[in-house]
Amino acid sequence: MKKEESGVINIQYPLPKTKKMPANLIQKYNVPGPRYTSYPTVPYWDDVVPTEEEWKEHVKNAFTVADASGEGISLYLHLPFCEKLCTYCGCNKRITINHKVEDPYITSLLREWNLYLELFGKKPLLKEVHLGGGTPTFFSPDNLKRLMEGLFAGSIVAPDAEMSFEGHPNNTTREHLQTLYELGFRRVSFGIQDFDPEVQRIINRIQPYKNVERVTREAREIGYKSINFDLIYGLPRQTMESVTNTIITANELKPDRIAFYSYAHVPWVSPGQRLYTETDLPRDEEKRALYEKGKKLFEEAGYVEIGMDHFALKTDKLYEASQNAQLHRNFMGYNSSGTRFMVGLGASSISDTWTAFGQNLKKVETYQKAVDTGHFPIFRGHLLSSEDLVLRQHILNLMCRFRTSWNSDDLKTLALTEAKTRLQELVEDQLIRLEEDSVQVLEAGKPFIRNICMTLDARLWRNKPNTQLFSSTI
């Protein structure tokens, strides 16, 4: 192999062989399914929107529990602005080159946070903070400093707080990295997606290797403890050769974590994806082979699969959490904080009190108007039933530990009894081990974790959709 001027490693054939997944299982289980960052999943939230008073009550109860236990809370901030549209992206975003939007949006975020602080009645303990988007590094370092100092003024930041942000390699400057480091951030995630020029062109995500190398090197020089790369398989025009080149190039830079996501083709949600067609996409067996190749290359480079689509070096805290059964999953993805109360600030953000979900208005202007008038900007949500809470915990266990167990009280939930019947088919396909009081995902079953969790999804089974709501599981 050789490295070209772009920095991307060029693989010379023949490529090493990887173990193929049985085609019949791929065809059988490649169906639309949720990624289970929550249960119930958003499309299955109840139609009745919680009132503002109901939302406040659930927030106050969640804070009381988190404060008394010392567990603290997680804080997610959605910064939706991007200068260019990446056509693969399914996130809520606003495309603009007008940076005058930064200041009023920060003002709205701080006003929303103050609404929560008034409910808490005392300073919350922050155990996790994440800046997502959009493109957080769209904002200037000075504005990010103003935002974070405003948030911290009414809070207590835990000494071991996990603080992270998402950065675009093209616009993340050393000043961004230094400013956020001085504010307490020690984790950064860079959206790479793919190093292949043709794939970058069709998804409108052009970023030279030199930019990725620069921000990775600068983050390490400054002192960041954990660097994550986001990579995607199943993108238009990807081939086995291009994905292999991308992964080997990424492995050479040795990020501490790698998220190797399955591309979610949902053009009915993200119209930008209509700029290419399904004929441009690797499908079924071809797409799954890309993942198996990636997994093999990651493992050869020292990474361990710690959860769905996620790999980490053994020196990373996420790996330690997976080994100590402390891995947690919520709307921010996998994390090690374990906090059950998460406040989401910003347009489209979702908050989770564990007993209720609330999503903010998606349009920036309507979100800001609601906050400016002193109201929580929730436009939809869900109050979890006792059945929801039981199923939620078991799905979370499977997503984070590849196993779960239940007791006699759990089995009083009819939905769990029904799920045990559905799990039998997965036993026959040798994907899980099912005992009287537990289920263990086998190595062959890990690629089908979404399908396994679907067997427990009572709301999905009771109300099978007439149209496709989710991306395919393979």
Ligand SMILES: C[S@@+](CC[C@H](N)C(=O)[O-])C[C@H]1O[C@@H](n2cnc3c(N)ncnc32)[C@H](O)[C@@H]1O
Second form
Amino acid sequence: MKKEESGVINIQYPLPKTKKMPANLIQKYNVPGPRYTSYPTVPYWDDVVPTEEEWKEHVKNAFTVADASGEGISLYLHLPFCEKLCTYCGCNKRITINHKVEDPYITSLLREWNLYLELFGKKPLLKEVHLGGGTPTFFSPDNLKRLMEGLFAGSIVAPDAEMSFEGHPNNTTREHLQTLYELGFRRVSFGIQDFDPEVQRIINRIQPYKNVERVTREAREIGYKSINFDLIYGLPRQTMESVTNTIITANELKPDRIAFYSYAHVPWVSPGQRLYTETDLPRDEEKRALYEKGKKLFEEAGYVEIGMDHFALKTDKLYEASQNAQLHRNFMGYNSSGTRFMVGLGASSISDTWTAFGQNLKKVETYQKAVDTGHFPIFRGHLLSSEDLVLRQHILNLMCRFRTSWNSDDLKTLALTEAKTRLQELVEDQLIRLEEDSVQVLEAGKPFIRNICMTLDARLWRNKPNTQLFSSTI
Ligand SMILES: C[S@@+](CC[C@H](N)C(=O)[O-])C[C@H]1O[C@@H](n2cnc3c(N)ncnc32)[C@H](O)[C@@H]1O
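Okay, that's the form predicted on its own, but what's the structure of the form predicted together with the ligand?
What follows is the whole complex; the chain from before opens it.
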């Protein structure tokens, strides 16, 4: 093995063979499908937007439950600014090099938080805080400090609160890491995506290995307990060799968690993806083989697949949560906090009261205008029906535990009875085991977890989309 200047290791070929999935199953199941960070999924929310009064009612009720049970709340903050466009990126972002945007945006976030605090009428218990983006480390350490101190002034931070942020290896400084650590952050997620210079060039994200090595080392020196790497398979120009090298390099740095995302090609949402051609993308069996290879290399390095696209070392809390059936999934992805009420602050953020979803205005200026004039900046949402609540729980169970079981009350939901019939086809394809009152995803079914959840997605089968809403499941 030889380490190049970029730090990427070149290994000798031929590589050991991985178990291949039957091509006919890949063709059959490679259809557009949701990633189920919510049910119903956003395109299937009812058209009726909750009024501000309805939204307040749901928030107040959710807070009463979270407060009385001691469950507490989760807080997500969307920090949308990035200095450069990464062309693959499917997230809501604003590209700017003008750092004067930081201060007024933080003021708006704190104003929005105050709208929630007024409704709660008492300090909420924060069990989870996540700074996502965009690029949270676009903001200076001082501004992040002002933001967090402002949020904490009106809250009680639980002693075991899970606090994490997304850092870009190119602009996360030691001062960022130190400041956020002193504020209570113990988890950091670095966006790596790929180490290959050609892939980095085409996705417009030149990120030398030395930057990744530095931030990882500094985070450890400062005392961070959990470091996550985001990697993506299916990016333009990726090959089996380049993905293998990327994973071996990542594994050498031994992050505690790895998110190995399937590239979501959604150019109708993220036009930056039109800056490369679709023929550059590994597809179908080729893309699936990249995932299979990655999974094998992660497992050989001691990682366990704890949920869709997610791997963790056995020493990480997420692994422990997956073993104790305490894994939870929400708009932030997988977590172990177990809170059901999530407040999302910032442009485009989604809040979840468990009985209702609400999404904030996406454009930074319109979001700020709404908040600065004292209004909740919700522009769309959904009030969950009793059927939604039952189906949501089972979809969540499948995403977090690869199994679910229902009782006679659940079966009063006719959609679930119908789903049982639909699941039969997956039994025939040997992807699941279906019992009278339960379904278990088999090892061969794990790569098709999105398809399996789709059989329980009554809103999707009742209203087949005319245009493509989701990325492909493979
Ligand atoms: C909101 S981004 C924040 C990353 C951070 N701004 C950075 O640049 O390091 C969070 C993660 O979403 C994932 N992601 C973004 N676009 C994606 C896409 N089109 N398909 C799959 N994953 C994607 C990436 O792995 C990324 O690290």
